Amino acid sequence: MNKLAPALLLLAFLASHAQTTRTLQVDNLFSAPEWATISTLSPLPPLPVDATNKYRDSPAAALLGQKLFFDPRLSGPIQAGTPKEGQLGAVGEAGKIACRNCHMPESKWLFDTRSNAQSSNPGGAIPNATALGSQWMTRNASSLVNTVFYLNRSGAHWRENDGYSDSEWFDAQSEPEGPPVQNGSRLQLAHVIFEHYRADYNRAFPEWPLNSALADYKRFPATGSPYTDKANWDGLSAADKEMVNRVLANYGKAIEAYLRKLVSRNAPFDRYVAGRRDAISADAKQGLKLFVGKAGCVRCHSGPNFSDDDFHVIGLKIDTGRSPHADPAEPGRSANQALICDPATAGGDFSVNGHFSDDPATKRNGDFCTQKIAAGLWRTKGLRQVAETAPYFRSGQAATLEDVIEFYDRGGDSEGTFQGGPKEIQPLHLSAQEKQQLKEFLKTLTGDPVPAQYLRDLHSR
């Protein structure tokens, strides 16, 4: 071993310690415990390893995922909405809705430019409180940037506000055949991939080349799944169902490979923690002190993605006046246990411990299936890019960061007006100046743009 190595390591440590000390001395704001907490919030780590998807970092899979993300041919008939509301076609039209229409690259990966008002809130302050797919959905569309970093302390990788799925690839494959989303089916998806992306798919998944039998529409009808056109699906043999399900699973794995490209680093906050004392304003620094101190935000918004990826009751009463398509009766986390855990369901097959996982023996779901899940639990959202991703909350009913801060300052809504409980937050009693400082800090969490190459629509025409 090089005898200089220990000395060099010591010098590196001392230099790092000196840099941190200089930052503390210059600002004279943070105690040693506060700075220790702040240091856990930056930088973003390397991409997490998802052993349940061995194609996660395959360039061929990512390219296929990007093409499919922009392809509307995966969608079935439109069921609701008008052009004024931002709908992409007439009721009954198919092939109009792609993933990119609810997660729009040109609008910070959100559904915020397809219309200017909800149907029952014309001209209102919240353009799209919830998303419009084939139908109006009950949830606000989230940005996809940095969602790869959602990772529970147990190692679980829960998706959606309610923990709907336990991997990115399982979550992604629910969209094409979700009736409110794209309203297509897995048979339809298999045909689109076979007819338009066969070479791309075979390059991405050489172990699972597409079977030429998919050209036979008598054997494989144009549409069908366990949820839509069920008779067509039930008419398939067990071997043919397996073939189509494999295509669906690999579709999800290709989308995950693409989502792993949608990463934004180097926010002003990251530069500040790294030693650039002028990277954020004086008000933002005071807001950071509130975030880790008096406001207590860091108790749930922890780690480099500013989320513990756990589930909490914050006491949010759904306001259908501001979000007319939101559902006050949604129970949250508890609704999804059977979907993920029952081996007799399609969800069981596609879970991280299921038939299509590349690591079915994984323990990363944190013994979720043995737990008793209470109603009213919703996942902590990450805060990176938060200043650019209004509206807020799962219902989209908060139009601005000021609205969110006011909600937390008052300690949420009153007991009995929301699902579950008791709520886990209390009034903060922040002054007007402190609220503004907290907002200024949150604005420092916006990083560099996603590389332009991943914003391009490459789907085959």
Second form
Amino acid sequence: MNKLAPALLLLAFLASHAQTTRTLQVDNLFSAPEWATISTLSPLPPLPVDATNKYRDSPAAALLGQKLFFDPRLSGPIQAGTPKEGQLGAVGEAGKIACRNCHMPESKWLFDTRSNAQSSNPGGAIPNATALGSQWMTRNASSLVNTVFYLNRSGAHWRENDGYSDSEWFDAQSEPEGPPVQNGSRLQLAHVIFEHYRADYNRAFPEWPLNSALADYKRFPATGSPYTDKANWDGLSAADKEMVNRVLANYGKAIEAYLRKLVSRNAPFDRYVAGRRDAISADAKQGLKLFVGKAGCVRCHSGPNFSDDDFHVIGLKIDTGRSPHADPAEPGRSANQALICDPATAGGDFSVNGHFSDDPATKRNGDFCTQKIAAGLWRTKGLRQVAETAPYFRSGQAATLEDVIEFYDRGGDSEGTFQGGPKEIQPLHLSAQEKQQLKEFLKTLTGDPVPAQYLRDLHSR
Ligand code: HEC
Ligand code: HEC
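Output the structure of the form predicted in complex with heme C; the preceding block shows the form predicted alone.
Everything in the complex follows now, all chains and molecules, and the chain you saw is the first one.
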């Protein structure tokens, strides 16, 4: 483009804008302001930089992460659940649950089609399932595709529906030890990595070669963490704890490098915004107009991941009749402030300002640690691939997109049935046709599949 062209375009834009902002400028349907909003939703940008993990784009780290993602040996004893519910072994058995069992490559978008798969519920498989790990979890296992794009306008990277962690690596390192998730421990993890992935690990983290003392089970017991088999953990010297914690942090960083490969671009919606006017149907275009207009969805589902990575009260009633393992008393975001902010907690050490961070001076969490956080705030979910990842909302309360749209149309559930302050949404009064159009639009957000090479189980046997 020559130097004048942008100025001329701007003039032309201003001239037409001056006539009336209501003039339909794009595809005979969208005004200039509407199109300007739509243009902020596509395409997906390059991967966000996470300076707190300097290994984020290391191929060796990503390969190690991929192997570990599929390795069930990181998990501890199963505590509940039956084979009929999709449990992966008998109560008491260890070594059965890998990341891949809840974020399943078989399901294409790495969400859960196992837990409760044999439910007798007439809605079919997993109508409102939460995830079955070592125990039932209170939430359903979300898709992991494109989660690296969750990015708050202040630069923070909040993870999970309740903002449990402030980076992808902090999030990943917490999963093996979560009692309802894998119920393992960091000592167990360090042993598995030492015994099965020593060369991969040393390649990925050349500054931190594994210490061969990890072969000594007297000095490093088989299991133990600040939470499970605590006596074993407490028996370690400070230096040995530090060594094991470093392995745990690096484990998280390797997983982050892998999660950065789980990306899907080029949805029909993206092709439409790029100029292919026939890439989405007439109904989907009307749905898009509602999404950025009358239905107000874009207030929260903003940016190319369709999430502001921020926290809102939408007034969702958690009905345990539908999702029997969900917990209506969960407060959401407010529960995690201490975990992330307090350097004295084991969590704080792994936060972006903690001592395992590669950019501990980062200010990306803003004033999070000094805020007063109300109950009932939950993170806006991204909407890419949404048509293929039912059930919806954090606990699977909505079995279908129709249910979700009905929820928003009625302005959420009634006060008193959810934890939290005033709702941020109002009844929409959409017609049946408009509801259908909104759904058609959501169906245009499904992009290309993740490259098959990243869905292969390469874990060492
Ligand atoms: C027992 C099932 C289960 C297993 C095993 C499991 N997860 Fe999850 N995962 C979940 C659930 C449930 C959530 C949603 C929690 C929430 O966001 O409220 C989740 C959320 C996540 C998220 C957050 C995505 C986002 O939206 O920000 C990441 C990242 C993640 N898991 C990675 C992993 C990794 C890596 C492993 C293996 C180390 C793993 N998970 C193992 C159930 C599981
Ligand atoms: C005030 C902010 C806000 C507005 C406005 C909003 N949403 Fe949401 N949306 C959220 C939050 C927060 C969640 C996650 C809630 C939870 O699971 O607890 C969510 C979840 C969803 C989900 C579930 C995704 C999944 O994978 O589970 C869909 C679908 C969705 N919204 C669609 C819409 C549509 C369509 C509109 C417009 C009619 C809309 N949202 C308006 C904040 C908002």
